[in-house]
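Have a look below at one chain only, the form predicted alone, in structure tokens format.
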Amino acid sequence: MLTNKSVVITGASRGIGEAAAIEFAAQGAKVVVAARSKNSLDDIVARIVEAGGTACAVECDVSEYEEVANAVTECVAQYGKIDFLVNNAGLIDPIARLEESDPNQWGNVVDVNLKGVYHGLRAALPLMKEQGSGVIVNISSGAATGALEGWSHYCATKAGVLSLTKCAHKEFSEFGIRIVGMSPGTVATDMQVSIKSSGINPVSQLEMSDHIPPEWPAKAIAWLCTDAASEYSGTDFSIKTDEGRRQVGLI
């Protein structure tokens, strides 16, 4: 259980950052929800209230360093705290092979994919620094470590979240603070739609019940966050094997 502990979800409006943000309330966290639909978000923490549980809402675009650091500020003047960050904001869409690919569009998801988690690790670490604690968890992917066709972007971004995990990981470990990536595999969520639709690569070639739920990755997030996560401070944990999912208790 996280209870007492803060929490700030970037991209927690829709999919695996929705489902986290259930999952940790439900665990006893107490939940700053970011995101650039604040209607999504209000519904949310409407939802979590209602469970019982403590949430708070905070408009935000992750591509925009100032508005990250409102989010994380935001946490603290609610909870007196940050004990956990989770970088889970991304894109993927415009899937394009790169001959055909947008130059704004493909950095727009560099803003958000790359610069997006640099961004909450540069507002996060400094707090948790002066604080002795706290845990970073980066949402990353296959992508970060295998080449798919039409996804240059994304593969690109997810391999330089992986960097910067590590970079993270190497320069902040000795404050007792830990950083650590999530491959969860696909998961059933809109960006499964833009995938298939986009019919570039096998993935697309997927249906929908071959992806696992939100949910799953949602409480190997909360599992990395405990103290029986340690060892894989640094790397990428990944649900896409039985043993990771035996580790998380999800089989």
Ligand code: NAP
Contents of the next structure:
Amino acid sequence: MLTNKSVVITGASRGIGEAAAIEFAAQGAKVVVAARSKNSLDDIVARIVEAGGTACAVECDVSEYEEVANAVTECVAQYGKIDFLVNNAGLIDPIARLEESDPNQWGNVVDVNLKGVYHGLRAALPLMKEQGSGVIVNISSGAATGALEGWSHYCATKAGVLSLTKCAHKEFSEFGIRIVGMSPGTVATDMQVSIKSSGINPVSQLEMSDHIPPEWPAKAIAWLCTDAASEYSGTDFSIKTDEGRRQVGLI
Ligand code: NAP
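Coords for the form predicted together with the named molecule, given the form predicted alone:
Let us now look at the entire complex, which starts with that chain.
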């Protein structure tokens, strides 16, 4: 259980982030849900509160540092501290081969998937250092280490996120702060709808029924915030394997 812990979750308006918000709240954590779609965030907060939990919504575009810093500040203002940060916001659109890719849109994916994670680390780490504790979970992907056609923006940014996880671990493990990546495998969210409609590369050929539900990575993220997961600090933990799933309690 995560009773009285506080967490900021980016990209919490749908998919894995939404499921994580529900999971953390169900385990007793106080949750700041952050994303651009304020109406969806307000709905999620209402559901959490109705179920007896504690949550608030902060409109936030992770490509803007000040907006991420504001979400982190709001967590401390509302709940007195920030125990956990889940850098989950991410996108894969538009999927395109390099020669057809649009430089501005390619750059936008860097701003969200890579700079967004840096912004979270930059905003939360000094506060966690002051507290002497904290866990940051960066949502990774098999794409961090594997190349796929049409996904150059996604693979390159997820590789960058894995590198950020390792660098942050080197700098902050001595202060009692854990930074860990989480690679979920393929998950039945809107992102997989986009991937399927692209028709590019083998992942697009999978059926929605081939993917795990978002509640699985949500449980893994919550588990990574517990001391039971400390051996994975500075690495990407995966729930693609039976061993990973067993540790989280999924099987
Ligand atoms: P999703 O259903 O498309 O949700 C993406 C979330 O990111 C939404 O809440 C969206 O909210 C938010 N987001 C996008 N751009 C943002 C921005 N500029 N600022 C703030 N929030 C932003 O995707 P998902 O599958 O849940 O993906 C969540 C994470 O898991 C991503 O990092 C993704 O790369 C990773 N992942 C997914 C899979 C998979 O198979 N689905 C596999 C491996 C890793 P707004 O639009 O409201 O801002």
